[in-house]
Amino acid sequence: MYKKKLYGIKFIIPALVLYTVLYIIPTIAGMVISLTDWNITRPEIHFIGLQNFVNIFTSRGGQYMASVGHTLEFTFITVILKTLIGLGLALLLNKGLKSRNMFRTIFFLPYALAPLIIGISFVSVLKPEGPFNAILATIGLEGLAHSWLTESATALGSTMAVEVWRMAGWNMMILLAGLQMIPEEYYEASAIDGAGKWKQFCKITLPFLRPSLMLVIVLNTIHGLRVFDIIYSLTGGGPGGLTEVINTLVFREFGMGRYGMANALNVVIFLITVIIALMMQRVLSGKESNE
């Protein structure tokens, strides 16, 4: 028995070593650095405790709190839209359409593209003289034309729209897999009992699809909180910081050599992610226990 346990441990050790070296140690190091005033412009490094975090959450750090707000807003709205659109596409392409495989591929393709490439492409699409405004003018809606990525009223919403367009197909594929695991016999039996499409959706589809929906919501939430590349390639955090999220601000702080504050911001987003993930886990486990 002892030899069998030792045999299993031998397989775990390499992964544990890699995880420790590549994740645990850098995470601890980042937390330690966040408690200093490390700045590349000064040769000395001083331990300042929680002062960086005080600066983030007080009026002295208005830009920092704004980035936290933008991150939460971006996450909340995109999670809802990506989940709903992904669910709609999954229901539409689950069965019945002859060309459903082709459409599945088309909707999934944006996710296969690099976010930086998508961002750079949409900068051209959404500029004032770009194709999107040209299409609006062609169909008589030139009054709706904007400089989508540089106007304060539309900048953050435009980045959300691009993110939803990129990720909806990925959500569709996960939910589609969940739909195809539902036994067809349940629908046939409910149809015999006189249940309509809406009742079948509420009583059969949603309950069976709940694990896939929860997976999609959790993964999208974590992804939204960690967003960087699509925002940076579209707006760089502008105009005037109106699309600045935590990770673009971390990148900016690192670029200016303020390593202490950059790591403090990293710790903040890490803690927010952990707290939200634990809350979601508690809610989901509570639902499962009630069932």
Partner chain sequence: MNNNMKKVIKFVFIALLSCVIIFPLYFIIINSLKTVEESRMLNFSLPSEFQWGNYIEVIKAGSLVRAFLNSMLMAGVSSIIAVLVSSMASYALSRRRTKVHNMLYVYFFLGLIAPVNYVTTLFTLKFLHLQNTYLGIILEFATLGIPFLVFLYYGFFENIPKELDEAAVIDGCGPFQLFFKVVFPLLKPATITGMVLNFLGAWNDFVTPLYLLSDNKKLGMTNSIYNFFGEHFNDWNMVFADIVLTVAPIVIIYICGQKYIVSGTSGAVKG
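Let me have the form predicted in complex with its partner chain next, following on from the form predicted on its own.
Only one chain is given; partner chains and other molecules are left out.
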């Protein structure tokens, strides 16, 4: 009984009100508006059901479907690269080296910087006359030089590379925390039994690391689907819409006053996120029950 008085609803109300008013209500309102043709240039708003979504998914070759495709491509490839590079760095910097803390600090640093600022910086780094091509030339690869952000073949890949540059160290940090929870005795015991490094990695490290790996994969996926700042500052969606992702298109539609469509695109990100999160949940719990 004392609990009710001591930990009353008064404690919860401030956070609950803020979160409900500025987060939940806008999210629900967005879902409702996504079912309308609200457009600032027209006086009336009509309920049009799922028409916005039909338009997004049927305009083959059109900007909407293309942006969904780019977003999925961006997400899929960056998730794989961030996770693998993060894992590699974590394994390299887990133990041994005395200077490992310094290197951890360096690799993790980009995570603390604003994605927008990283974007602006890499606009200069990736210019045709910029330092990246100069480094390629120095190591004898001048044949690979490109105008990375403005050529259609390299633009989307370059934005992915910058995103991986930004987040690999963050993946490393989470995976390092996972690695450090593995008891050292397992490695010692298996070494006595004659297990090699590779076998230890497959039989001890990976199974123990699975929760951390799942976590970074889920979070990388969420980050990938939401990408905005990096693309907006690096390419602005160009050249010719080849790096347009859902969130840059949301901003464009919003700017043109097409609120119905802007919200429908937002709902698409939401739905893809939920579907992927549920799938990951399934994979995770499915594997767990096998043990």
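Worth saying up front: this structure is predicted, and the values here are computed from it rather than measured. Superpose the two forms; the largest set of C-alphas matching within 1.5 Å is the rigid core. Numbering follows the first chain given and starts at 1.
Shown in the overlay between the two forms, fitted on the rigid core, is a CA shift at L271 smaller than 2 Å.
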